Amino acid sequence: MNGMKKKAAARLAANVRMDILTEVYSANSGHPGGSLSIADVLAYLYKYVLRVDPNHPDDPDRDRFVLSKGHTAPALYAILAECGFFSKAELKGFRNINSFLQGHPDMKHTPGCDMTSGSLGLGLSAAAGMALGAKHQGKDFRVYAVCGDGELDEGQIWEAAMFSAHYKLDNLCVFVDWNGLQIDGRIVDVMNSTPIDEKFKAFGWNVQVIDGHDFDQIDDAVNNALETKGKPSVIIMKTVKGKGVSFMENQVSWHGAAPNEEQYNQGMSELREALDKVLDSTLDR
């Protein structure tokens, strides 16, 4: 990946952390730390892979995209905001009752989501569908998908790989976001589900293990899953929880948490400072 594209998509990731962060302190309430640690995957799928159109967010022909764990929906919205399906003063109407921008997403009144999710375990299911829906009709859009590693504990996650490995879903590309921290604490103290790579291998699929933070790294998973013939593929992801604002960083405290005023501008000084110095660097030279 070259310099210039890995710069504009760290600049796009930069902003995406700060609308997310903004969505959640505005509402007081949310999710930020899942969300915080999917934002880079995001603006590179967003940037340079998914066929999307946010003039025509319904077009039957458009990729899929299915964000499995749905309470990271403040990273989903900003993401599309970024990408001009809705204007960005939306997101801080994040959780109002009269915005379209609830909790979890909503495919009926969110311009460019695709699937409403929210249970968890429920959105790999639906992307395999979408996927197999693709080949039944002949059309070549490709579903990607984001799960998190505490949904794991989901037996229909493990149904769905079964399902999309015996229908040879070549089309279909997961990302599990492997921050190693849910909603009551370490992955492996609440239900293990490493080694996550041999479980996904044992079902049949073409598995990666990536820094899910190096945009050099994202690139070269995704090009190895569009080039993978006969079998679904899975990009276990490791990653930092809250990644980009010091004090939520690999904490589990910050799964489902708002930040106060302080905390707010303290997170927001953070992250513009590290998208000035995205803005400053020779990456693109």
Contents of the next structure:
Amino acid sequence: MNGMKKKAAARLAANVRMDILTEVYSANSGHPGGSLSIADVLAYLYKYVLRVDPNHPDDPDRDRFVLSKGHTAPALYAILAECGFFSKAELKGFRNINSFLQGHPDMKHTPGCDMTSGSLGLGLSAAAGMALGAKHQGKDFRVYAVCGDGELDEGQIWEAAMFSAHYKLDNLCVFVDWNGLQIDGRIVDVMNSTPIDEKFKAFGWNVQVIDGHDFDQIDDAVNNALETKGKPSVIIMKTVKGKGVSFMENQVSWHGAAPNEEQYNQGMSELREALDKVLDSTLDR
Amino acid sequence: MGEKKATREAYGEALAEFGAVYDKLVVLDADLAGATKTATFKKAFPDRHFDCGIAEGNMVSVAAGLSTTGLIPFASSFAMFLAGRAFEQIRNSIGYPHLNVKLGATHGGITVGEDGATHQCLEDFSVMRTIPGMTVICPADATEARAAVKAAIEYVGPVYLRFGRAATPVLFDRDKYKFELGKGVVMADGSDVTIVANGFMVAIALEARELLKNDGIDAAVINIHTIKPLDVELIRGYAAKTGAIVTAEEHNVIGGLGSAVCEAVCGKTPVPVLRVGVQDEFGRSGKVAPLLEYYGLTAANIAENCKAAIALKK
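Now show me the form predicted together with its partner chain; what you just gave was the form predicted on its own.
Below: every chain and molecule of the assembly, starting with the one above.
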């Protein structure tokens, strides 16, 4: 991945992180930790991979994106707003009574949202259904989904894993946000879903484990998935929950809590600094 | 009309028949294709039938995803494992986004028979009709089942269809019968009491009407194939006209057709409503006839309830 592309993705991700913080702060409610951990992969996907058009969000031939870990809706809304599916001003209405930005993704009312989600475990099956629908109708669109590592506790994830391999859904690429934390604590303590890679391998998937904050690794893994035929791909991303906001990083208490004014200002200033660093970098030179 | 046929048989045949007309129609099953009769469709269109294995939750959410690509999926299993096991998937993957998925639930009610309580779903009307925007249908015979499948294909939105395992009399002439979603069918007019029934109980309600005739009682019989949206107007009209109602359903008396009828009449046309059905119990193993007897799903019991309802009239 060349420096210019990397810089543009990093810039978008930094903006997405600021949007996430603003949404959760404005609502005084929401899930910042797991939203911040997927900002990089969403920026990469929407900038370079997904064939979607904000002017035609319902194009039947578009690529699909399913946020199976629906509680991290702030990240989805941020990237959709940054890509022009709706105005960034809408983000401040997140979780508000008059807003179309529900606490969890609502495909009926949010432009660019391809699947309603929030109840964990359901999104991966829906993504598999979309991928099967594409194959059945001879369409070449691809389906991308993001699951949480805690979400892997759900039995339906493994039903969907079996189904996707059985029907050879090589147009399906799933990311697991392996930030290591779920609401009640570390996943290895609450319900140990590891080894995640071996499980998906045993279910017949193409498995890759990467650093979910490294654009080169994301790029390589997505290309590998694109080239893999006959089986679905899973990209297990080692990530940092709360990535980019120092006091939120790796802190389970920030799974579903909103910052106060002081914390918001501090977080925003850290994220702005990170953005300035990206803008000043010589990646593109 | 001496012919008898299970509505699940008609379901499988209708899928195959209309599959030839609607090329977007696809069928999902959870390792029960032989019993749900989707195997009939599979035989005709093997590449449009997807077995999901014994994983109903996944099947329902997969159907949701399929529908977003323009296909019309029918997802099938026993009522217990669709409305029961996969309730939350139906609510959140299909109901909430109001997706165009059809749920073909067979083996509803106690007439499942020998398999017993774990497989006899007596709660599906109740839980399905509490989902906003869900259409809930239970056809009375094979003709109506075929017509309901066609109507479900043509309607855009989620539909739950309940079919039965056991053979039931064919009541309607296939060439003449017109099915309208949400509209009750007056099977017989009457002036003293109205029997409101659905599914397997419609034929039995008609027998009850004959028994009542011997006692000089003139009972109307209404077939409510669509429990939701309910034909409130028709039910209120008959409440006003006959002054008493008895409901009959192969379901718990809590939450099903009887409850829906009570909800319809209580505000505007309050009349006595007695509910024949399973009285808040689980099912049990047995052959169909003794099961119907055991739970009081008989013409004699409906007739008794009609007399009691008439006695309650002011």
